[in-house]
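Next up: just one chain, as structure tokens, the form predicted alone.
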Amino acid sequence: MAEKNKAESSKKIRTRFAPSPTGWLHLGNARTAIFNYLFARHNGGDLVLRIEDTDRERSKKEFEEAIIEDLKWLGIEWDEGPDVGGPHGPYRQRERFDIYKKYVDILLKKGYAYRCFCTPEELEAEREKAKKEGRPYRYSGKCRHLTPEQVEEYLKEGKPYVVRFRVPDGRDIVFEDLIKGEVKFNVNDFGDFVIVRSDGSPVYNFVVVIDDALMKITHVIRGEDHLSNTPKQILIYEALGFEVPKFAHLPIILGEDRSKLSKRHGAVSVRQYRFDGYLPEALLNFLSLLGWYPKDGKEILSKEELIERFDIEDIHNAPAVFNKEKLYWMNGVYIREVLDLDDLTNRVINYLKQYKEHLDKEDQPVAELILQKPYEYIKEVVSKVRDSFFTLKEFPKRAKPFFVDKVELTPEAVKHIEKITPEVAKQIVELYLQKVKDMETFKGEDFKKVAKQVAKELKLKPGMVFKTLRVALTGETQGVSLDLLVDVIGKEATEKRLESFLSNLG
């Protein structure tokens, strides 16, 4: 026994992520991919990417390409897969049908599977009977006992059939889940199950076993929703003489109201978070903490730190709660504290180039103006406002005053002018403009000093003066610190904006 344990521990760990290309990569699947990746890398193992595209109607090439692109964007790398190849391919299930047929034939020959010729009407009658008797439905096993001659006769008649796995009666399937501990299922809960449909296509529970065994997967880490599939798969492993891998079923993800995670909780695709200006490092970091937490309690972790700290034994069995506000906060931390200024500036520029159409409509013209400016100017603006935006998508809105030539007043700004009267607004701006013109240089550090002088001379509250100058320079009643603004746009642009405001005031 000790020798067996030693051999198991010395075997190279191999995990896999096997998405179906029937839609975009959603957050639950992304977390599964991340946990497989972290576990493999932490233990010096391999990660295999396999595309489960047996659903011919819903599987699309565009979704496969998008999933691969989004995984790479998150920073996940794999050692084998449809795009990089490997010794255990092909890595798309639709290219492996000949392999599956070989193992179906083995199961039929050894008596672990049989052809079932029951019609849909017969099966429906069985279901109705079970319903009336108040018991869960399981197939009666009617075709289990067909003689070889009967099977041959039905085949000659061209009678359609499915292939079912012959489940041993009354047995308990027990396995040690790396997260949930000992799990037990009785085979009477499900009965003989289909492994090949009547159209000849193999089903998930069969093909996943063949793929995992032939690809030498040692650890199957997947969502809790697959837990009920595990006993069926273990039976197939045993029937074919394959070594059963270790299983780990990840806790489900709930919304903050403790209901099943859905779009109303912000559970959209990874791609949507890209469109919304989230950083891959922040999303990777956040998803890693859904169900797992490092022993040292540190939350902001680089990919390398996640790999170093990740321990599958620290994954909680309890459901994980998705908190979109925390993701938003974490993304802001990466923008303010983690990325260096050049990196952040390049990300802002690339985001605006790639995803301009995903900006709010009013921010799209601002994005055009930003992209027309030289890199060093954009970088300076980023340095001034990085504390005020939490996603790349928010940058044009926060940075707008640095890039617009013509200032347009918001409804709130108009109300402010009406409240203090246009005459008072004109007095404030005219006096301020005159003082700026009289100065040889005008920097951000001078802004407040001059504003206080204006307030004192006009016997007005400083707050009123500051707000009026903000309206004149930005068209808004709140936003970026004006000392930062004038420090970037300079004396000449400041004078032009004040003159333009006075001109429009009449």
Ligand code: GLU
Given for the second form:
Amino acid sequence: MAEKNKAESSKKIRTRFAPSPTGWLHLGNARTAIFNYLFARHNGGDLVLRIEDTDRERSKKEFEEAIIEDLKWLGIEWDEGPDVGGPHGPYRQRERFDIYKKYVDILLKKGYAYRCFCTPEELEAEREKAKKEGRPYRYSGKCRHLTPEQVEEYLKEGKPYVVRFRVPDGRDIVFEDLIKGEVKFNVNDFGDFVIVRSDGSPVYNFVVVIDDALMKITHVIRGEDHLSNTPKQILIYEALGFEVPKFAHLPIILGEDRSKLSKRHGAVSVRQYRFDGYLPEALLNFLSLLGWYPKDGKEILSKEELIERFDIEDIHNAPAVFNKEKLYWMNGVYIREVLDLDDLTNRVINYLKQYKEHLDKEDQPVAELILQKPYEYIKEVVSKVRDSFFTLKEFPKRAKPFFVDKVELTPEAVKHIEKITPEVAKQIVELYLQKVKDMETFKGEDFKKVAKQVAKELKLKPGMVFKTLRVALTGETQGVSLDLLVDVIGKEATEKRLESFLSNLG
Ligand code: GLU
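Having seen the form predicted alone, the form predicted in complex with ligand GLU:
Full complex below, order starting with the chain above.
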């Protein structure tokens, strides 16, 4: 026994992420992938990527490609998979049908499975009867008792059939889930279940066992929605003499209204968050904390720090609530504090190049102007405004005054000028312009000084003068700090903007 334990503990840990390519990578599945990755890496093990594409109608190659791209974008790396190969391939289920067939034949031969020729009408009648009698439906087991001759005859007649697993009567199936603790099911809950459909295609609960066993998976970490599949899978492991892996079922993710996270809660795919200007590091960090929390309570964690700290025992056995505001905040932390300036500048530039069509309409021309500027200029602006944008998508909004020379007034700005009267606005801006022109140099630090002088000389409130200068320089009534703006655009552009404001006043 001691020897056996030793052998088990020295076995290389192998996990897998097994998405069905029927849509974009959902945040919940991304979290599953991340936990598998962190667990494998923390333990010096392997991660396998397997594409579960047995659903012919819903599986699409483009979704497989998108899932792989999004996983890579998040920073997840796998050791084996359809794109990188490996010793246990192929890694797409549709390419493994011959393998499955071999194991169906073994189960049939050994009597663990049987062919069921019941017609849809017969099954429907059974279902109706159960309903009338007020008991949950499960297959009656009628075809369990067919003689080999009867089976032979039906096959000769070409009668359609499914293959069912022969579930042992009355048994409890108990397993120790690494998150849920002891889990118990009784086989009466499900009855003889189908493992091959009448069109010959094998079903998920069957193929997943064959794959996990042949791919030598030691830990199956997946969403809680699969918990009730586990007892069926354990029966198949046992029938085929495969070693049963350890299971860990991750708690469900809820929206803030406490219902299951879905499209109703807004963006739920990794792709959408990419479009919305989120950083992969922030999303990875945030998703890692959905249901798991490090012992030391540190929240902003790099991938390496996550790997170092990840312990499956710290996963809570309670639903995790998806807090969008927190993700937004965390993305802001990465923008403000984590990325170095050149890295952040490049992310901004690449985002604007790649996802221009995802910007708000009014920001698209600003993005064009940004991309025409030299790198160093963009970098300087990024350094000035990195405190004020939380997603890459917001950058053009916050940085607009640094890039748009032709100032257009917002409705609020127009209102301000009307309120103080165009005459007063003209006085303020003319005097300010004169003073700037008289100066040899004009820097950010001079901005306020000169504005105060103007206020004093014209006997106006400084607040009103500042606001008017803001309107003249940016067209807006609120936004970036004007000394930062002046610092970046320089004396000449400042004068030009003031002049153009005056000429528009007429
Ligand atoms: N293909 C399944 C899904 O996407 C994964 C099942 C499993 O992890 O066992 O839900």
